[in-house]
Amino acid sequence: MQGLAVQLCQETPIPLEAAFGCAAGEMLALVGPSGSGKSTILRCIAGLHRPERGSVVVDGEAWLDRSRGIDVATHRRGVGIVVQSYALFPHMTAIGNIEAALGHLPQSQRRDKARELLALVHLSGLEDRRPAELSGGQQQRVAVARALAREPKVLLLDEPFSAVDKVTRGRLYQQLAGMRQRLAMPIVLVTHDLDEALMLADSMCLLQRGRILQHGKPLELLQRPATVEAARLVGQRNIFPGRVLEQRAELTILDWRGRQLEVAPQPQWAPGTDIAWLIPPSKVVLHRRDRPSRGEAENPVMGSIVAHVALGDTTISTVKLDGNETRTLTLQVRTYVAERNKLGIGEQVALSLLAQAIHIMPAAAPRKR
């Protein structure tokens, strides 16, 4: 099997129960809050941490297999690592930092290879600058070039963009995306930033307390989380309890505290099943006061705005719904739409919940007291 295959399990010091794969040329993002085990998993792959049980296999070669007593030393694993501090040698130039990682090549070949790697990360001409003379983004690219200098079989990125400003981060995203097309190796990215994972990764593992809650394409995890716990981790706000009433040919009908909701067909849920459901704030349709639309016929609800904030081009409103629902509903619209409709705290609004955007999940487990 080509690519990376990981199975890890331990109880202490950080619980781990994780299994995933990453193909050559694929970027996998490990996403979760602080303490969820993301960096520990990366350290297990690199050989810097040894789990109680598990295996790490790359292109069919076992780097770790606790059941067979296999534990390849870090310097023999063929990993390239970029950490958030970059860890460059401050007394060396950019090209010197890269040459230091080229010990496997004859001395006569190292300078040319280092120049080639600097060109790959768009730093030609800055070979003789020391880290203190480089910007944060330039230091990050030197760190990537140094990681690639070892000709790794796996590239590990541990929060590599967290130390640079937003504008620089955007440029680095573009450069990494372009560079990836020439890197035929698995790339594992550790990040707490969901937007970063959505922009860069081909697949994503959602982690909580060392356990993988869900593994799949980033957009699928965002829009179709498998559980309420996963939904909360990806920032979904509109999560409500309900019950499946019936399955029709083209609709699933839910009971929502006395209301009936029409949902795009999800026939795997039997009538009578208690469930949870969600709808993204951007899929809640605001009824225009001056011109109704056809979409407003879908699951209409009424309420009053209890919180309202403009965040640049986007405005987020929190709505207390009329009726029996005690949880609030979050509405997200473009700021010009909010201004045109005179949205504000205390305003009454009419909304529709798009049937196609409603996603059903298993009912939330009771919270432990």
Given for the second form:
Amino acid sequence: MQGLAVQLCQETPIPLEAAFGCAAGEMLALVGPSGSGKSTILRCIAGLHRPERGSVVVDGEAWLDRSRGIDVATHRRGVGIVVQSYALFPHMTAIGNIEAALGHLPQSQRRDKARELLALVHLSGLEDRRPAELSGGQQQRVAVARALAREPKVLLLDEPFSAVDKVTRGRLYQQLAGMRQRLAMPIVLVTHDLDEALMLADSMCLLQRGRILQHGKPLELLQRPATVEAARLVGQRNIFPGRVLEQRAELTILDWRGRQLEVAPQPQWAPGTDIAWLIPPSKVVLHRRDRPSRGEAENPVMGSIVAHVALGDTTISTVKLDGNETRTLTLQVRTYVAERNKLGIGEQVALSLLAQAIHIMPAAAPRKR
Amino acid sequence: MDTSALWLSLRLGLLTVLILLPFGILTGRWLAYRQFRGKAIVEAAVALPLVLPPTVFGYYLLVAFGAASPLGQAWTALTGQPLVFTFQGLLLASVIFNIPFAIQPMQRSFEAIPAEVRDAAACCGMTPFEALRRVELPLAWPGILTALVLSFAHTLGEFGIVLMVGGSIPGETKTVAIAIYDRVQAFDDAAAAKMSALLLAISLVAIAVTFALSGRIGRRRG
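Please move on to the form predicted in complex with the partner chain, as the form predicted on its own is already shown.
What follows is the entire complex, opening with the chain shown before.
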């Protein structure tokens, strides 16, 4: 079997109960808040942390299998790792750092191979610089080249982009994406940045307190989280309770505190089921005051703006709805649209909830006190 | 000047440092990286010679090395010689009373190496021994050298313990520090002054080297 298969279980030092796979050439993002166990999972794959129970199998070869007493030492596992601080060897030059990971080659071939890897990350000419003489982005690229030097069977990236400025980060994203076709091994990326996962990863595991809440395609996970908990973790704000009223051929009808909502067909929910639903803030459409727009009839709601923040190109407005719903609705519009419509605190607005964007989930479990 | 005492001191200092080098690296590294129950007690035991009066320390060593002790008896059975009032006994005492001077700087310098850098060495495929040789020692050497310099200088100057364990046998256990005391007792101020100036110079150089190296440790981490 090609690829990586991981299964981990422990109670201390942080609880962990996770199982997932990552195919060769696939990039899997582990996403979750700090303390959710994502870095610990990476350390287990690298053999830097030993879980109470579990296994790590790479291309059919067990690196860890606690039930069979197998625990291959880190230096014998073929892993390449890039961490947030890069952990370069400060006393070695850029090329020396890469050569340090080429112990599997004869001495005579190491220098050439290291040069080739430096060229791959566009650092030719900086061979003799020490890490302290390199910029953050350059250090990151040396770390990537060093991680690839062993021709690892698994590439592990632990928040490798979080210590550089935004412009550099954009360039490093491009560079990594450009290198992807050369990387035939499973790649596991740990990040707390959903956009990063969305941009780079093929699949994504959403982690909370050491458990995988959901595993799927990043976009799918962001737009269609399986539970309210997952929805909150991916930053969805418009989560409301409701009940399925009726299933029609190409519509599902919801009751939302006395209001009827028409939503895209999700026939798996039987009429009468209590559910939760969400709509992304960008799918709440503002009606223009001067002339009605075509979406007018689609789940219209009215309310007044209670908070209003412009964040550069986009503006986030919080709306107190007329009717029985006490929770506020958040909408996101282009800032010029907000200005043209003179949105501001206290203003009345007419909105539509786009039927295609409404996603149904199981009703939220009561929050633990 | 008592040159035989001077040579004896130099020999004692060098041998002490040679024994402490591997011992200090292993123990200092162990204390730096491992967390275990009772670590504070081990660290306190390591530091104890710093605060114990030399005569008290010397007294216990004398008891522990003596013909009545298991250690003394085992040594005599093995070598046919007593451990007290011999160079070998003095060397053993010297190694023991230099433990804090050797281990503490080494421990600090290993602690200064980020755990991630050590992890990176393993992920680069280095065996633990290769990681020690290629990553840890090159990063920790200022602390290791500091430890050796301090131990050496301290060996030359130690008086109380040497007198208790070694006595003052010329050519066997009479070190330069004891020779100075001897010369003063004999009203030979010129010889005492010469040897004192020499020890002063060695101590000054040792401290200067130590300060210069600890400055280097700081820069390395930057």
